[in-house]
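One chain follows as structure tokens, the form predicted on its own.
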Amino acid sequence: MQLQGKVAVVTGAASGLGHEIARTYLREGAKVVIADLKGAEEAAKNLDLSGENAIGVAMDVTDERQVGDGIDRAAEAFGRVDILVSNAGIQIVAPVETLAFDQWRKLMAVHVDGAFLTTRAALRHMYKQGTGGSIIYMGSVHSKEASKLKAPYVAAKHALEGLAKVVAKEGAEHNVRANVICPGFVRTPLVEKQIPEQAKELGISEADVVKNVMLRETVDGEFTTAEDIADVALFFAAFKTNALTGQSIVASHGWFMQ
């Protein structure tokens, strides 16, 4: 029970990566606002069935009102606000020659916007609170890296690094931290529409996608899995000083190697 105590706010937490870190901070004593556009109330309900331990809170984290509004939530059902988990996210293939603006600023609006809407909401607790706490960011490989089609996610990924490090140098004297988690190719929804949308783009099938895109770095062709990467981010929540923060974990069967 590593999280006994603590009350963690994860957003995207209704489905993909966000869903299995509520479970394990669930399972490991933790009590959990699940946030999300839609489906955070039923999600809530289908992990903690006796309505105790988690609840929903719908949030668009490009809403300035609403993530204010539900992180508020979070500290008056549960009395604090120790982690926060910053892990809504969509993407969008297309190459950058053709990327319309308005989809740039979108992709940017939810990873880089709802990062820092989310961060500035939850560091007012924990500042309060005199307790120290722990934010988490889910960046990506491509935090390191990059991949033809995607650059308003290589670059959003990229900026949340800088994000983190900062929130770092600030939240020191407070006692919280703040790192990313730079997963390699999960199989959550989000990838999986990926997919077809790549085979159209560079004119190949969908296997070949998988097989010579997304998993040609990797050290044994392998997905990473939801529950690795909640693993991570058990790691960083349950880090108890200032010995790990403004850093960054890649898990991702070998795909970059630091």
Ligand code: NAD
Second form
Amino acid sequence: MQLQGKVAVVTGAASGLGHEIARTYLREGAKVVIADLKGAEEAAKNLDLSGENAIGVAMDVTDERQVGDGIDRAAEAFGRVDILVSNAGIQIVAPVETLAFDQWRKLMAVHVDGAFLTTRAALRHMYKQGTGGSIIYMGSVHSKEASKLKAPYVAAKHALEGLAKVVAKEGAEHNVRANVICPGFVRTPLVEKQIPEQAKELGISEADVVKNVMLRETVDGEFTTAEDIADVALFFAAFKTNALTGQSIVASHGWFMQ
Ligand code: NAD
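Moving from the form predicted on its own to the form predicted in complex with nicotinamide-adenine-dinucleotide (NAD):
Every chain and every other molecule in the complex is listed next, the one we just looked at coming first.
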């Protein structure tokens, strides 16, 4: 029970990595707020039928007011906010040459504006509480490396590393840590959708996208799992001192090595 007494807000937790992180945090004794565009309440019920330890909050992370209200609601429901996992995300696959500006802006808004708005709202509670906190950003191997067809995603994921470092510096006097998880490919709905899209753009089969694009640089040709990423999210959340702040951990079967 590494998170007993802690309250965590996880964005994008109705699906994929966020959902698995919420499950792990609940198992470790935290109260968890599942914030998502859609399906938040169902996801919370799915993880905690009693409603005592998990609640769902409808939140578009790009909307300043919804984020403010949602984080306040979390604090009202469970009395405090100790952990934020800024995880909500989307993917848009297209070459720069044909990428529409509104698509660029949409992706940047979810990943970068969303990280800023949720961080700001969570910090206000953490600073006031005076008991520290942990902010965790869902980066990617694309916080370190580039791939064709993913310009806004790669730019946004690099930006999260910069934000985490600033929050680590500003948060230190309040014992608030900020770190980034950088997963390799995990078979969530976000990735399942990209496989046919990339196959079409690159003119190769879906099997080739998996083997020769997504997993080519791994040490063993294996996907990372949601459980792997939830373990890293637990490690960051439960870490007790400022020794581990402003850092990123890459969990990618060796696709990227620091
Ligand atoms: P997913 O599609 O399964 O889940 C993403 C969730 O984010 C969905 O529930 C969706 O409703 C929510 N969301 C999207 N836009 C939102 C918004 N504006 N406001 C609130 N919620 C919103 O995807 P996933 O693979 O679990 O991705 C989660 C995070 O992990 C993303 O930031 C993604 O970039 C990152 N990531 C995923 C992988 C991977 O291989 N799956 C690898 C590296 C990083």
